[in-house]
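This document starts with one chain, in the form predicted alone, laid out as structure tokens.
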Amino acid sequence: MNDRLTRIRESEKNSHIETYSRENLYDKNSWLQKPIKTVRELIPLFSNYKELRVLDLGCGIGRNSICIAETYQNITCTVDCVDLLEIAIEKLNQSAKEYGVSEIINGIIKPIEEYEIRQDSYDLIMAISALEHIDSEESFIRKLSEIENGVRENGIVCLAINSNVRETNAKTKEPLEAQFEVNLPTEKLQLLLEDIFSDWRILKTGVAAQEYDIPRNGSISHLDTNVVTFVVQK
């Protein structure tokens, strides 16, 4: 692991540990209070399934995956949840127990780039603010191809990826190195997604400018980012 990757992953680890230590899944007035809107829109599309297999890459503490498991706990359903951080998977498992879906949720502590996605394995693969934390642009492109091959016929891929991220010290406004392993220009990212999933049916696509503050190494960083949403069906 090179120095830049080590530095970024340590910074991200510390930021998430601080956040996850003080916030719980679906707490009111928390950014974790419900699944993202795009995932909520997708959940009903699987209502006629008798068996459902889902992959949540960069799952965190289960913001999006626990709700899916709850919705489909009365059919044969498996949700594989992959995250680099032990604290994320620990809290995911706690929430799965709390919401009665422990037998559905499968927590896996592993970097996304190291998780093998087998061909035709999943009905839904989602990665929400996750793929930009793959170790390199080359690995990022390979993982997108894995995702494309890993979805069954009529399955869905749901991606939300930060692009063109700018990071500054929230107090001093000093420009900082963006703590993202992969930080592509927005247009390049869109073209890449369109190329890899060229034969798929687009269900939703768009770019939203977002800004927010996060704890970072004892101070607060301000992030400006273009979030690319890309939802397609095979």
Ligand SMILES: C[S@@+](CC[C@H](N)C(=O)[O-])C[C@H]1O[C@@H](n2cnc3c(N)ncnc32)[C@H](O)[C@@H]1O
Second form
Amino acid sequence: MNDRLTRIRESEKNSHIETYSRENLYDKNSWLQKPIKTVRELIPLFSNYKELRVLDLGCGIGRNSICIAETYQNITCTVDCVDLLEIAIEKLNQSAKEYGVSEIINGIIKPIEEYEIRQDSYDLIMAISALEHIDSEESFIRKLSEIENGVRENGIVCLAINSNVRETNAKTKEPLEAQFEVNLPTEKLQLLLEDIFSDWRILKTGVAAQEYDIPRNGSISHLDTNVVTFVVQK
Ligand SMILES: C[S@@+](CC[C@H](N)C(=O)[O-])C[C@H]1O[C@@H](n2cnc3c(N)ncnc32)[C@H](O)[C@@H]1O
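Now the other one: the form predicted together with the named molecule, given that the block above is the form predicted alone.
Every chain and every other molecule in the complex is listed next, the one we just looked at coming first.
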């Protein structure tokens, strides 16, 4: 790992460890309060399936996975949940127990870069605010191709990716290095996604300017970002 990557990875890890130590799944006034709207909209699309295979890359504590497992607990369903943080997978497993879906949720402590996605193995692959933390632009593009290849016919890919992220100290307004491993210009990211998934059906696409504060090594960072949402069907 080069210095930049080590620095970003460390601060990204600490920021999430701090949040996950403090907050629980579905806590009110937390970003973990409920699954994102795009995922909530997707859930009914699998209602006629007898078997469902889902992959959640950078799953965190299961905000988007647990409710899929709950919805489809009466069919053959597995939700593979990958995150590099032990605390995320511990809390995911706790919640899976609490919501009666331990048999369905499969927590995997691993960097996304190292998780091999086999060809035609999933009906849904989602990565919500996660792929921008892959270690380089090259492995980001490689992982997108693996995702493209890993979805079965009619399967869905659901991505939300931060782009053009600007980070400042929330108090002093001092500009800081954005702690995102892959921080692409918005348009470049959109073109890349359209190219990799060129013959897929677009179910939803858009860019939302968002700003929020996050803990960063003992202080608070303010983030301005363009979140690219991209949902496509094979
Ligand atoms: C912003 S959170 C989003 C979590 C979840 N997708 C959600 O929507 O609630 C990003 C997550 O990605 C994980 N993460 C960051 N870099 C990763 C990597 N290279 N491999 C696996 N997980 C990673 C973090 O630990 C964190 O849990």
